[in-house]
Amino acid sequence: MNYDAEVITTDVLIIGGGSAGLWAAKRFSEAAPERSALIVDKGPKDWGGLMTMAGGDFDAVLPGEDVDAWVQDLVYYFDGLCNQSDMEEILRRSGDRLRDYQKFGCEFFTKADGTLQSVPQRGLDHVRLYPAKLKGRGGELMVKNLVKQLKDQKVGRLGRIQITELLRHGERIAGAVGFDTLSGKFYVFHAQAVILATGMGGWKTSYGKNTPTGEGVALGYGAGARLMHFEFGRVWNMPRYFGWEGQTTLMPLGGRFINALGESFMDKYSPILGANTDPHYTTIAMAMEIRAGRGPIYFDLSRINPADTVLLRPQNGWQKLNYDKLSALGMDLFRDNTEWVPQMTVSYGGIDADIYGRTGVPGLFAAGTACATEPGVYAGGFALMTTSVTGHLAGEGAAAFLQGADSLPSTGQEAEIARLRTEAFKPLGQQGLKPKEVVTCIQRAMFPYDVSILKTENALLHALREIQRIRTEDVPRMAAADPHYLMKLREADAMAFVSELYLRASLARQETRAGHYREDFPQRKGEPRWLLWSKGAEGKPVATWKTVPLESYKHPVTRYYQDNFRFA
């Protein structure tokens, strides 16, 4: 294998290329046209990350819509611990990505008069999002569409790139190493700015969630910047068979979940709200009834219409591929009564960052699930319209840094480089764990449903310890066979720092609030904080309340959507 340095220089370097790291790329090209960008990601090339798994559904504010109105819902659905000036500015922008993914050659229902078909969200006033037309395939067609303008505006793009460490100059971030994850090739990568868009952290669990894994948030920690909302982890309602894209859209036209005597059980739990409610609070409901007997957990669809079906049936792409695999076992969804599970897939942790991706460490932005955007809970269409707005901001506000920026030089650095290069090909050739194997681990010590759900501090606290086990004695003892995986390996060991912090963050706050429920506090306490997160001696984390400024903020917190739930 060669494991010769490839060095390429940059103004901007973009290290993820989904949704947040196209439409930064797209943007910062537009702010500063006479500038270079460049955009590495651990996948193929040009394969759009999670938004190629996604159905294609957005949120938006359209034209003559309340933005008030919308930020008011969600400050209502977080619990309180919305940022309000931040939301407002992604809700004002969010109509922009949507007619700018339509010119782009996006299609989304319409309606017989030609306005667009929404589907409202989890019981929310205002909150609703556009279906894609092209079911199955949605998200694929807006990473076509987004590449092709990259292409236009010359954006370079490069695939199969692990990166291991960011590079300083002083202070300020001055670019990353990192390697090929199939030829072994050692990268060097010179930058004036750097944005971090590579997704959340995450734990392996199913089809469009396999490899957010936590890397670019585990080096923006290591570079210095702040991290929150590391409490809150999605837990899913996932098929037992295959994987399916669509309860955002099947919830609010009938469908809901049964228990195995046949009742809809959300009634019971949530009498305002009923089966048309976020997932994590039915995942909630769902664990409670397993436990008491009434499991498993059906699907039942037999309310929808079937004239909108058509929102809903896959046309192409893994859904249909899914879709037909059912069919040949004999279940059909819109049909029979499909078993479903609770699945915990990845962590909403993510980078402190303002509006524009700044994290406070200069010349590093964050963007898209890398940033602490959502605290616990999800709308459906809400990844989609926040990645490509804040990708969008981040872009902005990378071009706006290097108008007033010094010029960094490319060189001096050569000794740093040296070192980070024998520490990345470490394991290679060593004998050792393999990265699966402590994925294994970890999976075990994060699933268990009062670790995940009905959270307790007994077995909180017995997870931390076994995954502070497997930091100090696994991690270090990891080898692998080749660059794939030493590719595995760097997400083994992003898994495991999540995990500690999802761990240290959920024993912290005793309280239950959004999508955090521990079952031995199982009420919520005083005002809205925030759980802030930096690194400390020896690299250890150091947690820090912050009070949400609502003095500062036009709307007060009147309402909690948690208080539509009875489940103490």
Second form
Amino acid sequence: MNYDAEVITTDVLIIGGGSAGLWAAKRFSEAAPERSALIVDKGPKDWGGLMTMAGGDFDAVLPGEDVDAWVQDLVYYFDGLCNQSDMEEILRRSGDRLRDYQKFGCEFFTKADGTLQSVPQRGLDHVRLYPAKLKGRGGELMVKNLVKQLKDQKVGRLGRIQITELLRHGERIAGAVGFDTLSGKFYVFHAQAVILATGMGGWKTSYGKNTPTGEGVALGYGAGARLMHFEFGRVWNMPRYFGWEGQTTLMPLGGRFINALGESFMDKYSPILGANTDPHYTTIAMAMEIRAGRGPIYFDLSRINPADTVLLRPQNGWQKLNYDKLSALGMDLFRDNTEWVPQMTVSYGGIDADIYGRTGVPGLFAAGTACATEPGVYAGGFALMTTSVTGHLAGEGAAAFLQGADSLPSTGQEAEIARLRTEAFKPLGQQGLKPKEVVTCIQRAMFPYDVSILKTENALLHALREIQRIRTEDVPRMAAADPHYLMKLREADAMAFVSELYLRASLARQETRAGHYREDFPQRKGEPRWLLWSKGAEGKPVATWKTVPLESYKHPVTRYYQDNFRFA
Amino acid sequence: MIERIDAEKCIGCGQCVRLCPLDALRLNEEGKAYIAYPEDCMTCFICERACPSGALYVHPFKEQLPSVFPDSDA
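Give me the form predicted together with its partner chain now, not the form predicted alone.
Full assembly next; the chain just shown is listed first.
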């Protein structure tokens, strides 16, 4: 094969074309209409990343509502680990993004009086989502409508490009290199600024969670950005055999999990909140029930008011096709009890960026779930909101940065580019391990319940030894038969990196708080602190604790969501 | 996961290949879609929905993953 190179020059390069990347491009090209923006994505052009599989439910603070009350909900929900000033800014802009979506043609569910129907989340007083009008393809329509805006604004978009390294010019990030995953063509992107909108790391657990594998987070770390929230993984209750979107609207309306004895077991672990709570806590309880021999766990929707099923039963898109096929197999969620399991899906670990996406590395911005936002608990509709707002703000941040920045030349890096090109293609055509084999080894180490849910020191140490073995022995032995496998190899490498940080962070936090449950340290300890990671000598991750600066925040921490539960 | 592509029904338009988020599908030398990388399918149904001739069938069951609990395959 002859791997030609294509050289592209753009003002801003946006890596990742999901919600955050699309919004970053939109805002950047509005704020700096004379400048060029280019989105590259490892998936198909314009596919929209995880947003395309989302239900389209959106959290928003509507005009006239109290932003402070929402922030107070989240201070409580996050057990004190809330960046209050950033969260206030994000929420303050959430209503604008909802209105933008409406303006672009996305429809939300309305009540008879024409106002928007909302569904409160997780037993919180104010946090609520606004469901898409028709259940099934809300996220897909958001993608289509946003992409249409970008076409009007002449934003460049390329699919099937896997970025392998960032380019530097002195201290500043000056672009990136990568390859076409179909043809193998090498790409050089010279840019004045780069926005990482790649999503988080994850463990390929099917249904919309097979693409976020952490390459962007690893690139940011390699460039010197700080990371945080790595001790938090998103453990989700998932149907054992199939995928399902939208349990977050089912729970507040009467959905519940029951054990093999038919008991609604969440009533036992949380008499206050019962079944309508955060999935992180539900999955802890599920794991305890299964371990005690009271599994399997079933999802029971028999208590839902039939009038509410219009919000829940898929009406179009992939969700309806899935629902119809499952019904034909005797697995109608609304009629039959289906078996569900707790499953680690993605990492909450991300880049520690400020509200404008600034990472501390000049010219490098981050947005969406590539940034650390939540400490392991998750309200339905939250990601569509945070990714739209932080994407929008990173686009604004990049535009402002370029106003005051010198223009970088696109020459002088030829030797470095040649080296990166050789490096990128080195595993191609070699004999070695298949990326999928390595992914399976990582999953085997990471999925056990005492690593992913009811964490213990012994199990975490055992997993850490295995992940370190994988990183030193298996990852370097991977080979790629073609550019497709070369992309999968990059994913497996990043998954191993994210896994090691998850384990190190989980070991370091010797307490239980928000989305981190240590069975050997079941209580919270002291003041809320964040755990940050940066690259030390020889690339080794170095941990730093930062006490949440409550003295400079509006709201004291007076109550804790975790106190609603009794597990120990 | 994707189960089959009916070569007789496939008209070779390439929509499924273009849209697959995981790049699991490709066109063969006869211009027909085939499952090039079956292990990468994430059961999103995008290919089946895009197919104008009903040539694809995706089974709604997802890939079996390594265990969360000992002595079970869940």
